[in-house]
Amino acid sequence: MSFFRSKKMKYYSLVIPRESAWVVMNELARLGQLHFVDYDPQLPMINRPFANYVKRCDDSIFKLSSLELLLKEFKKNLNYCENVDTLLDYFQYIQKNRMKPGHTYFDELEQEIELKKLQIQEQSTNLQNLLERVNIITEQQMVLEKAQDILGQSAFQQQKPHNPNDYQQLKFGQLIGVIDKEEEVRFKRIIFRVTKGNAWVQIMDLNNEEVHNSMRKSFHLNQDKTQQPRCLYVIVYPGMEEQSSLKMKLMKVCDSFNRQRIEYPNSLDQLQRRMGELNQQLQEAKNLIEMTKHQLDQSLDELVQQKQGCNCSYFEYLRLYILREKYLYVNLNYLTMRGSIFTGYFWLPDGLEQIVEEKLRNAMRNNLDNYPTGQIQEMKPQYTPPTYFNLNEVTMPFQEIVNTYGIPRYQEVNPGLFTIITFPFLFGVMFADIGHGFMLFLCGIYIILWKGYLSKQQDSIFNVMIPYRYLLILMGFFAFYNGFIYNDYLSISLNLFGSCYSPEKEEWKREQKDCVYPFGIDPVWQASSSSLNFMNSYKMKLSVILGVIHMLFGILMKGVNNLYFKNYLDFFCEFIPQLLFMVCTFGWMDFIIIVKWLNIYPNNAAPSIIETMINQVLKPFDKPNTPIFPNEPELQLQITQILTLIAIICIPWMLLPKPFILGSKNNKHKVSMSDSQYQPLVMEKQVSDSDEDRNQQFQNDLKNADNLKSITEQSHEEHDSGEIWVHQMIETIEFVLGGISNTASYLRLWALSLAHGQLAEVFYDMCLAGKLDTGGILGGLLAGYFYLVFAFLTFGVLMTMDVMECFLHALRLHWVEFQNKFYKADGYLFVGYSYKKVLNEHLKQPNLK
């Protein structure tokens, strides 16, 4: 059962010739079951043999990302890959038809990407330059038109004064141009200071951004949101001399704002001639824009189109192939190169050896140069294997809950298997409500049935919840189920099976002594005055019972681990005393709770559980005044004395034997493993006659590698007796005190359930109770209003915040109270070398709104 324990792993060495490295790694990646071991994790990637290839792949991906921005800018919709297996088959089909070595295909694609990037970026730059030129021409036209409206015809008339000596003083010059709208106030202030108020300044909005965007819209281009609003300025100053100091100052000020300053024509004919030239230039620029955009569209369409047999756009094909190629070289860097061979190590799930050998034979057949592909050989592992589970859509979210705390140790009991039931069940105990649980259940059903549609809604909150849909539906189911146990429907009890009580003189009396409500709590309890006390007592005791059962199960799993790993010392010196201690203390307390539920005590003199547990320790020889077993105090005294004695004995049993036994072994633990060595792996029948010299060199390299040590040597672990004693003392104290604190921690099941029920009751009483009795139109409007308030409060507080709160508390109970009983959580995940996995991680989906 691969989910109860991780799959068994075997350790292999791989030796392949350098010429066949790409072909072999390409075949093995389709299998997806090899976990390559880095021969030197401390060595930077830049110092590895194929670091340059990885860098080239990154450069190509960066170039594609810049092209993707252009595709989005010009509204080109890409067809994304939906089936990675089909795409990988198409990759293989392309490789076979090329009749060239497989690794050379990346060189061809790299050159193609570079050429396309240069071509498309050049076209895009030309288009932007033409658009900017159109903006400048359009801006000049608008400036001349508005300046003419401001200055009028009088600007072109030469006025001659009566006194020739005053001729220059009666002439006025003008400057026109453009500034940013946000610079308007600063521009006026500077002009005023420079001219000392001896100039007339008029500023008018150009509305250039509207004209600019309408022009881009006419070419089917996106709007330019970076376009700044601009203003026309007209400055009229005294004097018309070309070299006057005032004019030079004004020109410097205008030029300092880094916008256009336009020479205003001296006559109406020049103005009309200038406007005609601008119209001609504008038309030429628009024609060039049409041609450039058409060429750019053709280049971009080549990236958008699908090739025959491919299930995605050519751009997506390039991106995913480059990612695949980078992934291959990254894993190839995990191998060490010595001479003409690569040597490496990998973990493989048990039973897949023949499949790997078949892949190597396929690599031999696919190798055009008929180079030998090498072989694998099983070796003695040097360290702990990785942890590998076969997960599916149902088990994945529960395993993620476990992995977030820590990865399971190799072959230890996996808490994820039990979490499938215990996690949503404990959540349901805290979130117990028929109505709220059913809504959560419906939410999970909705995501399961409409998964395909929701996966394409990138902005939808349900899209994020798709991987956890089965967790959600189980949480809703158990909340619904526990709601029936508590008989709680939006704070209202449902009388589904008929109550065992009937009202009589303002009291509730039992109709028949042997009457029992078939399922859950009798609804009459909610109407009684002792409803809150009864439900609190019931939920609190039920929480303690569930908690102790949960922890006892965790201790049992520790025993299962000890037996599986043949760790009999921990089995007899830790598991057995821990189990006995828990059963004799908190297990006995649960037993008392159940016995008290099953018995009817005379005169309602029911024993106190807390008093019984305290007297068990403080008064071990006194008979109880109110025994748990009616009329049998001697029996209870004997049982409590035996259980107390066993619990006391278990404490030194956990503390002393293990350190003494370990200390007798020279006060040290030593873990040593023999070093493995390479063996000649390539058989003579794999060597072709045509390449005898090359293959002879390959055999010599194999012999040179025969004396090399394995990649990892596990250092000897040493523990002196002092460390053993300290460690065991901490473990014992933690377990004994943790038994109390962990049991108390399960009371959160009661506390959260109480809080949920009280909030639901408050919302119902404040919003609905008594608000639905008003008749007429006003009553209907008030009922609708208060129902909306009730719905929003229920969703905002109970269906979101309380769901998250119960989820987090369920996490705490599993991580701390349950898993610390047996779970080591010091493993590391099996990371299969798989094209399918890495491409699935990088798939993109269209955003359908």
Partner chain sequence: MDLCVFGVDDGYAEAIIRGLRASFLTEAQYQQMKNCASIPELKSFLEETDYQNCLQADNPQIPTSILRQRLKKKLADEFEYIEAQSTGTLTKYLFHLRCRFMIDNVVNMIEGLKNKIDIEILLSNIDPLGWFPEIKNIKVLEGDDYSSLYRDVLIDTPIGVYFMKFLEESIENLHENRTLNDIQNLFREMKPEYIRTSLKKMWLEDFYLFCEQELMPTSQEALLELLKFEADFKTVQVIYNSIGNRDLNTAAKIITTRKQLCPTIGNLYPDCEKLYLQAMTLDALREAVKGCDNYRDLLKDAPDPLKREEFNVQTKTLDDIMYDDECRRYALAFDGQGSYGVFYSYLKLKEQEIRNIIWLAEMISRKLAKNHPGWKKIIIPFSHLGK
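Residue numbers count along the first chain shown, from 1. All figures in this text were calculated on a predicted structure; none of them were measured in a lab. Note that the rigid core is defined as the largest set of C-alphas that superpose within 1.5 Å between two forms. First, how it differs from the form predicted together with the partner chain.
Once both forms are overlaid on the rigid core, the distance between the two CA positions of G177 between the two forms is 2 angstroms or more. Taking the rigid core as fixed, one finds a CA shift for N533 smaller than 2 Å between the two forms. In the core-superposed comparison between the two forms, the C-alpha atom of N392 has shifted by less than 2 angstroms.
The form predicted alone done, now the form predicted together with the partner chain:
No partners, no molecules, just the chain.
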């Protein structure tokens, strides 16, 4: 019965010497069944003994992620780990063969990562620098070529001697260089302002990014998106002197744009020589790039390769190991350090003590230095234990539904168990339709059978639903089943077993007196004019009956809880009156509904259920005009009188005794607490004042005691008599009013199924019925078209929106109407200390692949 109540937990203390802390924690993490308790949650992580290690792990992970970026850039595909268990075994195997203390392996890996990172980053920056250099060279080449076009041959001919006074022969100087394309306009403007318009500026696009990217492509590198488009500028200004102020100023301006300025050669010869040099440089740089790229590839490939026996890339191996190590240290930080001994506390599911001890012995054997590996000891728990269920793939989604509302309190009845059937069933009542239900069912089957295939389809909607496949199949099944009960197949009733009526002269005639349609509703009702009235009344009554049964079951669970926790006060003063109240009011209503179904009332004197229920309270001494039990109004009056009386008595019963009893208990408790709680503390103080070290310890103990006290105070706070009264009053009112409103709330079972049925009918009537009569080719085309409309509407509105709606309403019925009868939901989850869990969590991250 591990799912009915959460597993029994035991609280242990763990004492390990510092030397073997790593080994022990390593062993325990492989077990994965311990829940470590943080000894001081207020203490910031940074002040804990192993904060340093955690930090180092973080640093290493950070380095690895920067390496990963490089790997992605160079299109290296990693092999991700598929099976965590094998990997963990492999870790263990490596550790064993090292013959050194286990925790030192991290140091080795850390250094290795550091080295690898430095090496690879150096190579990659080298590559970048070389590329940059090639860039500059090609830019120069392009500039020289284009400048030649712009300036033409005459630029060189200026050097010929001339007459300085001749205005016609004014000399010109030129500046040539590169700027970013986006600064083109600014550049022009600033030059205009500086020279007051006395310069000629020509700007031309270089298309350098295209050249650059085509070169990168030749080395199989990614396209560089950051490359800025640049342009070439040529400024021609009057005056040739080397030191003219205009030239100085222009040069300053050009330089302030932070891109290269190129000396334009004086003659054609020089220009050609220059071009030759540049070509040579370019070739050299390209060769260098080739080499660097090769080296970088090699070092990256080392990271991608799998080591023998390991099921993933070396890079993944490193990362997962570091993650594992970090997890270990984070958990080790939950322990206190006293001298060279670690003390910690943990929760362990009952019955695993042997295994843990075995693990500890194992650790000692494996330990190279044979340090003692510490021991565990059972302790008296200070807090409520965590809630732990051993879930499987079927129970998981249902427990998830319950946990979303609240985690069950330790050992309380787990509503998750019942939810497995009640949830799909209530959903089915609302979604009742043979066709739609069957489609949902098929969908569930599809996911179950093709699970392996679907789990690889990352972007499929079915992928998301894989964990919920059993929920889906059950929902489909119950919708299918309830569809038979309502005899509703896409809004048409099926005549499966042969109706008991046959048409006869515009009338329906019953074939035999005792003929009964064997299962579900007789299809003849669909043809009758009062079909809607009949179905409504039927569905409404059915939903109330289901609701009351569901709620009664919830109340019974409260009784079970009370008995289990030996809370007899609640059992007698809450559970019993609540049960009686429910049975005597709504239980009775259910009963008369069924009685009314079973009886045939002559001359349309059928009693109204609501009227009967109201009269029962308002006119307790009048005989019913239209008795439920034909011919026995006396008996009915007696029964109703007794039931009403019981129900009314139940209300003060719920309200009064519990606060009185608690109040008197509380008085006694106060006296005893003042004696026992405070005295030992004072004594301890006298003893431990003596030396410094103990004083520290005393402070801690005092803090602990304070915590404890506050906890006990919290639980006793309720016992303050005024609050008890208010609390009890609220509980009682909530229950009594809740009984009515919750019953009414179950009517949503009827309402939603009505809505579903009506929608299906509208779609059928509008799209299919009547549209199929037109004959000929046109009729065929029309039918095809309307069928498409019908199919899309059915899928879009009924199979998606209505499923969602019914799901939400079923959720509400469970969370509110059912669970408020007994469910406390104030527990907290068991978090196992397990490598497997943390590695799996990492591998599930979506950005990984």
